Each structure stands twice: as structure tokens, then as C-alpha cells.
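In the form predicted on its own, a lone chain appears below as C-alpha cells.
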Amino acid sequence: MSDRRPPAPETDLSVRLGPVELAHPLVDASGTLDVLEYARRYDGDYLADFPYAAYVPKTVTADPRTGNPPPRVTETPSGVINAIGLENPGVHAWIAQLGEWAALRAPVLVSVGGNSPEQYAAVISALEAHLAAAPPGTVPDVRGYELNVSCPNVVGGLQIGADPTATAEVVGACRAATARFLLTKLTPNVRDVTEAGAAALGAGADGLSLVNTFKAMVLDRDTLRPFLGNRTGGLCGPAIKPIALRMVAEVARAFPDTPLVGMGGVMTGLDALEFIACGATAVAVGAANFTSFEAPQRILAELRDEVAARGFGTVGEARGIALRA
């Protein structure tokens, strides 16, 4: 027998991620959507019609990075393994491009990477200085930062995220550089994900996002040698969802009042609702962005239907329901 209740007349999908009000829970996972590339392919005003409630750009670092040697991406059963290596032009060149998408109406959470607390803080300090001096309308609406201490494809990234002390040092340096909303993106490649979460929150993070990709390897079937130029990469997609759900639930139990962004294999609206049921406030969509241009709109419509079909008046009513006795 189904336990679904009759659909509610209206379904409110709005959520509050710390101080950031979102029209619905879906955001993009950093590195999986380029707003300018999508705008070039869109028949209309993509910056006005942006499908996600907030935009998380590709991770930016203090200095330019060329990334890892090719090949960088390969499919695997129920997932994708990538080893891009945080390729980006560096913060100053990145800042120079901000005017190109200043008209974006969605709030922005800038993903920040580095190999030391000083490098992370340098990115934020440079952007804060630019935002303070920029005339109105010439920059996007930056509301906060997501600290990528968990990328498994660069030297130092995994070590920072896996070490609570190192995580706290990065967060502390960044907290001193900004008063804006500060998320810390946790690695799943640890024994206990709550330890790094506690370290980040104790050092001044306002919220947590999880999980990033799982360190993985795929072999060339002809040579039986590692296929990726970096040898290992990060596994994402449906294969990781059950583990990601478990980790989100653990963090939500440990820090029940903390804003959480859950992610890991979200391909449907029901996937997104499951993360919310496990305690996520918002949900990041990653690999699905590679499957079709319309994936964000489809997942949002499915989420709305799933919430309504269960009789929830707001999506917030579903948050944490999987954790209740």
C-alpha cells in the first residue's frame, strides 16, 4: 500500500541556504556547467532564464592552472571519472571576465581552490576587493564561496580535505578574508566525514556541501594500464549516490542546524528529494548536466511533482524525514 498523501494544491520549493534565499533547492555542481557556453547555445536570454537557483562556477585558484594531461574524462558503468585538475585562468583573469555574465539573475557561490590557506584566502581577497570597487551592474550577484578542499585530482587537494586540521586552517584564513556566506565542500575519501565537517564549522564555515567525487581508477582494456593521464580521477554519477546519501545523513545528524548542500549522482527529481530527506537544504546537480541541455528543467519539474505527490506543502517539510524515528 502506498503511503503517499493526496497532492497539495500548491507546492512551495523555496529554501533558505543560510542567508541566501533560493527559489528552489537545485544548484549546479561546480565544474559541470559553464554559464556562458550554455548562453551561447540557448534560444533566448539564458542569463534571465537560468534554471538553477544559484550558480556555482568552476573552481578558481590564485594562479593559472593548465590541468592534468589527457585523457581527462571517461565513462564507467553508472558513472563518469574525471581528472580535469582544476584548469582555470587564475583569479585575476577570471575576475576580468565577470562582466560577461553580470546580468545573471541567480545568486553566485564562487568555488575556490588552492594548495595552502594563503592561496585560498588570496582568491577571496582579490574578488572581495574587486566587488567592493565595481560599479553596480558590472558584476554578478556574488553571495558567498564554496571552499573546494576536496578535489581528488590535484596535488594537495585531497590531503587538505582529509585532514581536519588542514581543513580548519583553510577555512579560518578564508573566514578572515570575507564576511560572506562560506560553504566548505567535504571529501568522501575519509574514514569519518563528520570530523572534517566539525573542523570546518569550528573554524568559521557557515555550511557544508557534500560529497565531492570518489578517488577512482579505470584501466585501458587493451593495455591494462591506467586510462587517464593522471592515472586516477574522481568518480561521480549514479554509482556514488547511495554512499553520498549515507554521508549526507551522517552530517545532518551531527549538525542538524547547519545548511547543507547534498550531491552525488542526482539524475532525477526523486534523487534530489532523497538528498533532502537525508537532511540536505539544497541539492547540487553534476553529471546530469552532461547528459542533456534540458536536464536542470526536467529534474526541477520532477522534484516539484515528487514533493506534491507526497502531500508536502513545502519542500522544507521533507527535509530530514529519513532521519526521524
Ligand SMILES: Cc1cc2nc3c(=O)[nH]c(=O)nc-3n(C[C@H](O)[C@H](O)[C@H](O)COP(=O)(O)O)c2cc1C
Given for the second form:
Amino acid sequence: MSDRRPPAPETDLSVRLGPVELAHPLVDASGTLDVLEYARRYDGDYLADFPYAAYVPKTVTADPRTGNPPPRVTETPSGVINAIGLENPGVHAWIAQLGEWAALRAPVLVSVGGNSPEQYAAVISALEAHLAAAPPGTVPDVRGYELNVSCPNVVGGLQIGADPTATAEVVGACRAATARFLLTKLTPNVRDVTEAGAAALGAGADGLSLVNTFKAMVLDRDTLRPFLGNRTGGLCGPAIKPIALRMVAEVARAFPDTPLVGMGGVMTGLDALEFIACGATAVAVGAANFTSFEAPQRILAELRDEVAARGFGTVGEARGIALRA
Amino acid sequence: MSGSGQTHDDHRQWAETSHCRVSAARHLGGFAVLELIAPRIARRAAPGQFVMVTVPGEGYLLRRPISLFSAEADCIALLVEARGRGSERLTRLEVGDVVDVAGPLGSAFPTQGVTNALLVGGGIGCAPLQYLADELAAAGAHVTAALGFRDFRAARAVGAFTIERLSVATEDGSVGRAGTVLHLLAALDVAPGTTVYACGPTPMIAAVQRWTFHEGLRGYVSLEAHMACGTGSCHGCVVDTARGKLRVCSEGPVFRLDEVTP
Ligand SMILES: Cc1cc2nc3c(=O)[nH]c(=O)nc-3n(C[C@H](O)[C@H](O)[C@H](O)COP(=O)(O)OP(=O)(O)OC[C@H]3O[C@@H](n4cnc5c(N)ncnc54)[C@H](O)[C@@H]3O)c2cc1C
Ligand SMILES: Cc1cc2nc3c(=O)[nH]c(=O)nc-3n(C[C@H](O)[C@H](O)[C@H](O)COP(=O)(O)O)c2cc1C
Ligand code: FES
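Structure of the form predicted in complex with the ligand, please, following the form predicted on its own?
And the full complex, kicking off with our chain again.
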């Protein structure tokens, strides 16, 4: 964007998400940005210019998944609804592609899905074995995992995240499979989001990310039948932001020093700052990626301006402001 | 990557956003032909490719996929039909307005070595065919087009086309021949080895596919799907094909006619 004001370099936006140093708080939300697809459509070196502080790829499962029948996505008032169904090539084909984006400079948090503790752990074990044997420079900088126990569009995903016992089993199996940083991504489709959070942390998760999408439905306006091939889907975008903020605040209050990735409807730098004010350490950007290729650069510049304009020396000074009595 | 008969990756895709000024706008009933100053897109584009257009104003989150109606020198043109909120807003753009456009995206119609081309379009599906006709004609191919529309209002789009050998059908008989595009095809004298290019509603694609097989011809089709990213990231736009589930925004929108299952 040529009309952007020059950033204020004195504002320190760096944050620590557990052991992972991030140059700024923004990461992409799983499933909304594919680094290889962007690199193919970019004039320069996208892997070097990657705008987010960490890369969260689309959720990968042990076996290949073909996903849900189309249509899979559409716009709603101030939102987007999707029912992709975790389409992915399976962990082995996914690993075979790692060399193509090994030059990505940003740290990577791999999103993992499955229907059972064994399936989640199988993804992590396969990747850990590959990383251990891979010559330097042939794999990206994998620092940790985000366990997606919260996809509303597959049989199994949401049920795990809605059940604290099942969540703990998945996290426990994954904890045994890796020493790396382990996030658990919570579903908002529960009465109390802190219950699954407590279960995940109790079973060895290092941090939490939230929210995944809200289970929702849109109708075809001509036929009045469900529009999506899967009948229901997951709602995201600005429509969910106020609920996501409330949930992030609840989790931050319940688990004060836990690394938290907040998300849900972040379209501007101010939105991102609001999640930080509600206790998020880092902020993920999902649907906004669909609005423009350059959305992350814009949101980051806006965040920098918002932090500076409020007189904060570091972005960390804003963390948790909304939680104070 | 571009194997013989494959359409995937024949043309480079490019996704950075350009702020484009509307340099001409022509209104034809519920349609508009918008000419945009977009040198970076125009220079790289090929027929069949599309752009993602940001609908100006509040309340539109996803960009709208729109085919290239033409691309020449520094300009691209789009033929837009007002179908819902967003496309209706686009048809109201005026000269001097600025819109954000990303592209060109997706696969292009293969045109190499084509001497006889038959372009078949239904409704707003006709949009990519003008650009295709221009390129084929410039390469010396013999181009015939058959366009079908529901009624008089839908057929207003014909006014945007400048294809020399063009026949039109409407289902209500108000413009051109009464009937569907299939009636036009049946009346044509099609040279052996003609390449068929089709785009339009699903039932039309299925019928053209059957007709093409029956005539022993090969061809290509441009498909539509609801999209979120338009750039291969979200897997929102997949269609079933003989090669498995493929993304309309990346492997498509142009596919081989014999590999799609409309
Ligand atoms: C590759 C491709 C090329 C296209 N080329 C043209 C063109 O040249 N001219 C033209 O007028 N139209 C074209 N379309 C269709 C155009 O994208 C839709 O008419 C438009 O998105 C409708 O938006 P809306 O806001 O008016 O409708 P709404 O129904 O209000 O839109 C809601 C959401 O559904 C999506 N959507 C609705 N209908 C369609 C559809 N038929 N296809 C894809 N997405 C849809 C919208 O993009 C939006 O995200 C093309 C579609 C594709 C996939
Ligand atoms: C098209 C699409 C695909 C998604 N795929 C995944 C996924 O594979 N794994 C996951 O954990 N979340 C997935 N999500 C959810 C997002 O990561 C994010 O949690 C949600 O969209 C809320 O953020 P947003 O409002 O900024 O989009 C997907 C969302 C969308 C819109
Ligand atoms: S629209 Fe996102 S992959 Fe095609």
C-alpha cells in the first residue's frame, strides 16, 4: 500500500509466545493462507517477505481427506461461513512438500487434526521423525504445534474439543510425542470455554488458541434449503469478534500466565490490539486474508500506529488491560 | 507443469492488489461493461483467467470473482451482471471510481494450434468468450460463437460482444432463435477437429459435454464456484473432476471438457 504512513520504528511489537520469539503479535489463522500458493502468485521472494510473525498452515491429518461436498464457503452479514472439512493430503504427502517452503524465515506452528488421540499423535510422530532426520535447510523452522480439536465441519473434531476428557486424551498423546511448544485450539461451541482449556493445560499443553469457528447455517435464498454441501458450517469474521473477545478474556482470566493466541474477526490493527487487551499474547488473522493479499501488512501497520498513539512503549504493555477491575 | 492437454499452470497467476480506475462504463440493462486501467494485470493476462474484485463500500467481506472480458494494452474490461448485492454494486460503478482488483488468477483457455474454434456460452457465462475470440482471431483461427440466454433481459449482454460469427438463442424467443444454445449447435456445420470452448450454467455444460462427445470433438470449459480466497489457500472452491477434487481458482476455472462432471 503506497499511501501508508511510514511505521514508527521505536515501537517494540515483539512478543514471546511461550518459547517462540515473534517479531510482532500477528500470525495467520490455520486454513486461510497457504504459503506455497502465495509464493506462486508473488513477484518477489514471498518466503523471505512473509508478513506474519509465524506461519500456521492448514490443519493436517494422518490420512488424506477429501473434505466436504461443495458449496463450501460463502459470505454472511459481516462474516464468512465455511465447511471445508479439513481437506488435506495427509501427513506423508504433506511432509514430502516441506522442502518447497523450507526457506520460510518465520517460525512454524503446525496445525494438527484427527478423530482420535492416536491419529493426532501419528501426525506429530511422523513429522518429528522427519525433522530429526532432515538435513539442515530442507525443512522449515517448525517450533511447535496447534492441536485443532475444534473444527465444526468434520465428524470428531468438534466433539473432541467440546469434551474436556477427550481433549485431555488428545493433548496427552501429543505431549508424549513431542517436546516442542504445544498449543490447543479451543472451540467456542461450548457453554464454558475454560473447561476444555483447563483440560488441555492439565494434560500438558503449553498454551491455548481461540476461537475456532462457530457452528452455523445459511440457507439458499431460492430453495430455503441449507446452502452448504455439509448443511452446517463454521462462522468467522467480524460477526464473531465480540464473542471471541469475551471468550479470550475469560480464558486469560482463568489462566493468567498462559501463552494465548486470540482470534476471531480481526480486520484492523485496532481489532488485534483489542484481543491483546483481553489477554492474548499473539493474534491470528483469518478471514481478513480473503479481503486482500496485503491485509497482513496493513493490519500490522495499523497495530503499530495504535500502540504508538496510545503511548505504549511495547505491545506487551497493552496486554490484559481489559481484564483489570 | 503444463502437460499436453492440461490447462493447469499454463499461465502465471498473480495476486497483488491493484487500485484500478474505471476509465469507461457502459450499462446494458442489468449488465455493465467496466473498463479499468490495470496495466500490471492486462500485461500478464490470458483469456479464461479471472480477477478478484473488492466491492466498494461497507458490508462486503469476500471479493467477487469476475472473468476478464478483455485485456488490451493498459486496460482490462469486465462484463458484470447484477445478480446479488455485490455484483449489483459493481454494475453501478462510474467513470473515475477506483476499485481494488487482484489478478490475473486461474488457468487460461489453451489456444495453441487451434484453427477452428466454437465458443458456446450461456447467460453471464459468456463473459470470458469475447477475450478468447479476440485472441483466437488474432492467431488466425476461424471463430464461431453461439450464445444462449433465458429471455430478453438476459440477452441484453449480447450488446457487449463484437464477435463476427455470432448466433444467439433465447428460451422465450425474444432475441435470435427460440430455444437453447443446443438448438444453435444442431444447426451449425462444424468442421472436424473444431475445439469447443464452453461456459455457462451447469445443465448447459452437461448438454454441451454430451454434444461434444457425440460429435467427436474436444474442448474446454470454464466453471464457477463460490470462492473465499481466490488464490488456492482455502479449498473453498473445489469441484469434482476426473483428476479428483480440484480448485476452480487454481487448477481452474478452465478445465478439459472431458474431465468435469457437471
Ligand atoms: C471464475 C469465475 C468467473 C466469473 N465471471 C463472472 C463475470 O465475468 N461476470 C459476472 O457477472 N459474474 C461472474 N462470475 C459470477 C460472480 O462471481 C457472481 O455473480 C458474484 O460473485 C455474485 O456476487 P453477489 O454479491 O452479487 O451475490 P451474493 O449472492 O450476494 O453473494 C454472496 C457470496 O456468494 C458468492 N457468489 C454468489 N453467486 C456466485 C456465483 N455464481 N459464482 C461464484 N460466487 C458466487 C459471492 O461471491 C459472495 O461471496 C464468475 C464467477 C467465477 C467463479
Ligand atoms: C476457509 C476457512 C478454513 C479454515 N480452516 C481451518 C483449519 O484447517 N484448521 C483450523 O484450526 N481452523 C480453520 N479455520 C478457522 C480459522 O483458523 C479461525 O479460527 C477462524 O476463522 C476465526 O478467525 P477469523 O474470524 O479471523 O477468520 C478456517 C477458517 C476458514 C474461514
Ligand atoms: S477460493 Fe480459496 S482455494 Fe479457491
